[in-house]
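Just one chain follows, in the form predicted alone, and it is written as C-alpha cells.
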Amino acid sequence: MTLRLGILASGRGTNAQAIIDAADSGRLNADIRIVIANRPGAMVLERARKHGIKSLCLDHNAFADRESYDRQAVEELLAAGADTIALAGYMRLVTPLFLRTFPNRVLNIHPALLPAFPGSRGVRDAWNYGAKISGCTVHFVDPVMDGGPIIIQAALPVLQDESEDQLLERIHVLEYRTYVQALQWLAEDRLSIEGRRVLLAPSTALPAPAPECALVWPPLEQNF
C-alpha cells in the first residue's frame, strides 16, 4: 500500500529531505501530504516548498499546551489526509490524543541504540559517557519518551579520535537508510507488534549493504 504521510519535525529537516527522496526515487512507498514544523522558520519547511509539498508552521508558543497544539496538528494532519506519521527531529513529546488518532502509525527516529541515552541529547550523553558502541533507532512511538517497540536499529564504533559532532553526522548517514526502510516495510504491511516486540515479515527481497563499518538488525533489503 502507499502510506500517506506527515512529517513532523523542528529543524534542518535532513532526516525528512531523505524520506522526501526515497519518495520521489520510488524506494518508498509514499504519498507525502503535508510537512508542519513547531519553529517559525525551521529550514524544513522549505525543502518542503522546493518539492511542491504543503507545508505549515504551528508554532508551538501558540498554544497553550502540548494537548492543544496536538489537537491542531490532529486537525491539520487528518485535513491533508495522512495515515501515518514520521517525526523526523521533532523536538517535542506527542500526547496521547495524537497516538489514539494514529494508532501504532506514529514512527520516530532516535539517534542512540535505545533504550540507551533516551531524550534529546542522545548523541552527547553516549559521547560523554565513553560509550564503544552508539547508532540509531526507528521505533513506533508510544506515550513513554523514546520508550516505543523497536523496528530497526543500525550501529558503529565511537571513534577514539572524533568529537560528538563528528559522531552525530555518522549517525545521520545511518538514519536516512534505517528511516525509509522501517516506512517501507510498514508500507508493505510487514511490521506487527507483539507485546515489546516487532515482528517483520519474511521478505524475497536480496539484503543490501550495510553502511561501512555498521551493524543493522533488521538487514537493510534492496535499494536502501
Second form
Amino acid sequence: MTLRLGILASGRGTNAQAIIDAADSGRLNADIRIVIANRPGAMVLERARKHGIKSLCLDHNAFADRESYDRQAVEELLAAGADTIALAGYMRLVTPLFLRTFPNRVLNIHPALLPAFPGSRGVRDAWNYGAKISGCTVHFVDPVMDGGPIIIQAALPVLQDESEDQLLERIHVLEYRTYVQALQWLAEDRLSIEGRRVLLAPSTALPAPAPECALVWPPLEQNF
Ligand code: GAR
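Return the structure block for the form predicted together with glycinamide ribonucleotide; the form predicted alone was the one displayed.
Let us now look at the entire complex, which starts with that chain.
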C-alpha cells in the first residue's frame, strides 16, 4: 500500500528530506502529499518546494489555542489526501482531535532512547546526564509527549571525547535510516499494536535477519 503522507516539521527538516529522498528513489512506498511547518521560514518548506511537494506554513502564533491550530492542520492534511502523518522535528504536542482523525497513523521520531530523555532537548539531556549509550526512537504518537508505542530504536555509544553536536550529527544519521524503515513497515502493513507493544510481521520477501549482538559501551574487556 502506498502511504499518502503528510509531514509536519518545525525547522531544518533533514528527517523530512530523508523521507522525501527515500520516496523519490523508491525505497519508501509513499506519496508525499503535503509538508506543513508551524514556523515561518522553516527550512523544511524550501525543501518541499524544491521537490514540487505542496508546502504550507501554519504559524502557531496566529491561532488562539492548540485545538484550533490542529483543526486547521487536520483540514489541510485531509484536503491534501494524507492518510498517514510523520512528525519530523515537529516541536508541538498534537491534540486528541488530531489523533482521532488519524488513528494509529501518526508517527514521530525522537533523538534518544525513549522513555529516557523525552522533550525538545533529547540529545543534550542524554549527553549532560552522562548516558553511555543513546540513539533514536520511532514511535506511534499518543497524547503524551514522546510517548506512544515504540516501533524501532537504534543505539550508539556516546564517545567520551565527542561534543554534544557531534553526537547529534551521528544520531541524525541513524534517524534517517530508522524513520524510513518504520514508515516502510507501515506501508507494507506489517505493524500491529498490542497494548504498548508494536509487533512486526515477518517479511514474506526476505529471510528473518539474525539479531545483532548487544551494544555494550564502554566495551567489556574480559569475558564476563
Ligand atoms: C530530530 O533530531 C528529531 O528527532 C527531533 O528534532 C530533530 C529535527 O531535526 N525531534 C524531537 O526532539 C521531538 N521530541 P530535523 O528538522 O533536521 O529533521
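Values in this document were obtained by computation on a predicted structure and should not be read as measured data. Numbering follows the first chain given and starts at 1. Take the two forms, superpose them, and find the largest set of C-alpha atoms that agree within 1.5 Å; that set is the rigid core.
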Legend entry - Shift of A214 between the two forms at or above 2 Å (CA, core fit): yes
Inset, instruction - State yes or no: after fitting on the rigid core, is the Cα displacement of A205 between the two forms at least 2 Å? - result: yes
